[in-house]
Amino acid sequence: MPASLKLDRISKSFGTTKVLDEVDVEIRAGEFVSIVGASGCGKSTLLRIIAGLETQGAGHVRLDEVVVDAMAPRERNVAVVFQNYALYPHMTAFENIATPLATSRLSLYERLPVLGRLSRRRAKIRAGIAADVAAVAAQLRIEALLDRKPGQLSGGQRQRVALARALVRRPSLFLMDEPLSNLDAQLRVHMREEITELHSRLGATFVYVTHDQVEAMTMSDRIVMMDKGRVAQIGSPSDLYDRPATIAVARFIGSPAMNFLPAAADSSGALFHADRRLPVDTDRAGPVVVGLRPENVAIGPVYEGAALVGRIRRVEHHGHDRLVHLDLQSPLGGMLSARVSATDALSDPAEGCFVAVDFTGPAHVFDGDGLRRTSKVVRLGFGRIDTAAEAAE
């Protein structure tokens, strides 16, 4: 049966460092929950404190509400893979997926090579290991793989039989350490939709620490996201991608990155990019920090009472549609990216030219301390009204 998990105020130190800061996570049973940040957020720290790998200094962990800190990893029914495989290069593949069987049903006695022949039962647990193995081959497609050891196969296929040691113990949450950084990019996709199958068939508990962020978009349920030792944000996707409650979310999800200009607020609650007037509004007066998604910038012939305009620097051809860099014509200078689909009219713009810019979408406005404000987008796309209120999160 999967496990719910839950994280009470997780807080590690390497000497003078600290590495988590008081984590609260909870994560419901079979969900499948990435944890992302940048390195050094401590998220494959937190990840060994479930595993029970590491101890943490200050929290619980608690497995279907019983609190685990005290159980040994083998006792915690948790399976890991991790980034390297761990798998043994002397054993073959049906040997690595067997071993976490034959260490927990074989007696030391009943291990030995000659000695553990004389049991009577060893015959028929060994014959049950390999049902389990074989089954689980079946269910990962390695069955032809079962005789070769690990220097016999591709990154691929050493990343299933690591699955496949995993799911052979059936055990109530899985947890993932960044298992697919040494993939090439393709293999990369293809395993993503593996991985995300396999969750889907076993109805299982995964957490999956990754810094790749289109894994996290691509296969959570939630998201959480760290920050120097701290939880950011927990969401869906479209959470953190839709409304990042920091700056420093904002940074993280999304390719190609938000834009970021610097603002100042009015009393009224209207918004300055040095002289010029954005077409958004905010809760309060102060310097704020305005994100914009490169698809929610328009650019277009310079028009006077633009809001901005731009001199294109770079333009970078996709395919289906374009990312235009722009270097801003203002005081507090700064730059923008654009992404222009190919078939508007300025799908093709010229390096060197001058363009207005405005917005076509939300507008993120994030306040000294990084927090999420509410805000207004009053004008959309050169001119159109929109009066729609974002609340912040």
Ligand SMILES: Nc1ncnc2c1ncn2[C@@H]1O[C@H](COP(=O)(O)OP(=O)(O)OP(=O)(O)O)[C@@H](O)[C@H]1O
The other form holds:
Amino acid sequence: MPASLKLDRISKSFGTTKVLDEVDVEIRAGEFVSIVGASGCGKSTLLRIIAGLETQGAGHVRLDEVVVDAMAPRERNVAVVFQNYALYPHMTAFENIATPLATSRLSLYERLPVLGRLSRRRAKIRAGIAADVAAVAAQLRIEALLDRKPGQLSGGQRQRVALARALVRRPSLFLMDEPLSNLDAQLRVHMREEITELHSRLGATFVYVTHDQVEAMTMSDRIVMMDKGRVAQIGSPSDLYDRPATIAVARFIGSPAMNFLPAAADSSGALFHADRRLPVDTDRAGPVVVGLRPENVAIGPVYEGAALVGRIRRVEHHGHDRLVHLDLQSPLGGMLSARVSATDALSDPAEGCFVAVDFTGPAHVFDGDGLRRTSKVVRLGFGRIDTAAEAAE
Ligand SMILES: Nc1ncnc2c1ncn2[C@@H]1O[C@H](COP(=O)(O)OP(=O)(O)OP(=O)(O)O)[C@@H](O)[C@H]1O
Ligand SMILES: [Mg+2]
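Could I have the structure of this protein in the form predicted in complex with the ligand, to go alongside the form predicted on its own above?
All chains and molecules follow, beginning with the one already shown.
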């Protein structure tokens, strides 16, 4: 049975450094949740606290509504897979997978190689263990590798053995800490699919730590984005993509990354970049940062009164579309990238050209504290945009 997990105001300090600050997360039974965030933001520490490998300074961990703070890792029925697999190098894959079962099912005496034979129940238990290992090996398609030692396996195969070892105890909660980061790009994509498939087959609860936003976006039901020991946002991949709660989330989620333009809102909420009126309004006056995804930036021929003009610095070809990097021709300088599809009017932009820049989708507005503000794009597509001077007339 999958377990639900509730983290209730978890805090943790190492010495005087606070690494987790009142982390509240609720995960439903059977969910696949990723924990993402920059290096050092506390992901592994949080995972270790859930597993019982680390003690929190304050707060509670609940599994199926039961507080497990005082329980040892073994008692929590939680499996952990780490980045470095931690397989025993002198044991075969079979022995690596069977070890957790042997430890829990056989007594210390029964595990002794010679004396253990005197135990009547040992043969029966061993047969049960072998059957369980065979079943999990079939699930992960590693039946043919069971006699090999870790040194005789590829990275992806080792990863599967580590997963099998975690799986074999039928945990109700799976914790994974960057399990794919040692694999090459192609294998990562493949293992990503395997883990997603495994999740739907097992129906267990998965908590998956990664700093790779693509992994989080493609695999998860929901994502917990952490920033400096705090939860910045919890939501579905599209929640975080479409409505990032903070500028840190906006920076982290999405590839190619979001563009950011410094701007200021006047008393009516109209936004200006230097003296240029941007086609965006917000709710109150003050300095802001405007975030624009490259697919929501359009480029076209320069026209009189264009709010933003850029000079094409570089064009990256990505097959079905192109990423055009622009140097903004504004007193504030800055760069912007636009995603241009091959069917766009200006489908073959040349480096060095000047182009008008416009917005074709949502603009995200963040205040001085990096928090999302309400905003509205007042006009999409190309057209005349008044300068500050004209707007004041
Ligand atoms: N045992 C420890 N003693 C002291 N500081 C620690 C210890 N473990 C972790 N830290 C610190 O706590 C912070 C959070 O570490 P943690 O390993 O949880 O980060 P992370 O988000 O997993 O990072 P990464 O993406 O690099 O794995 C870091 O600043 C780290 O240096
Ligand atoms: Mg880590």
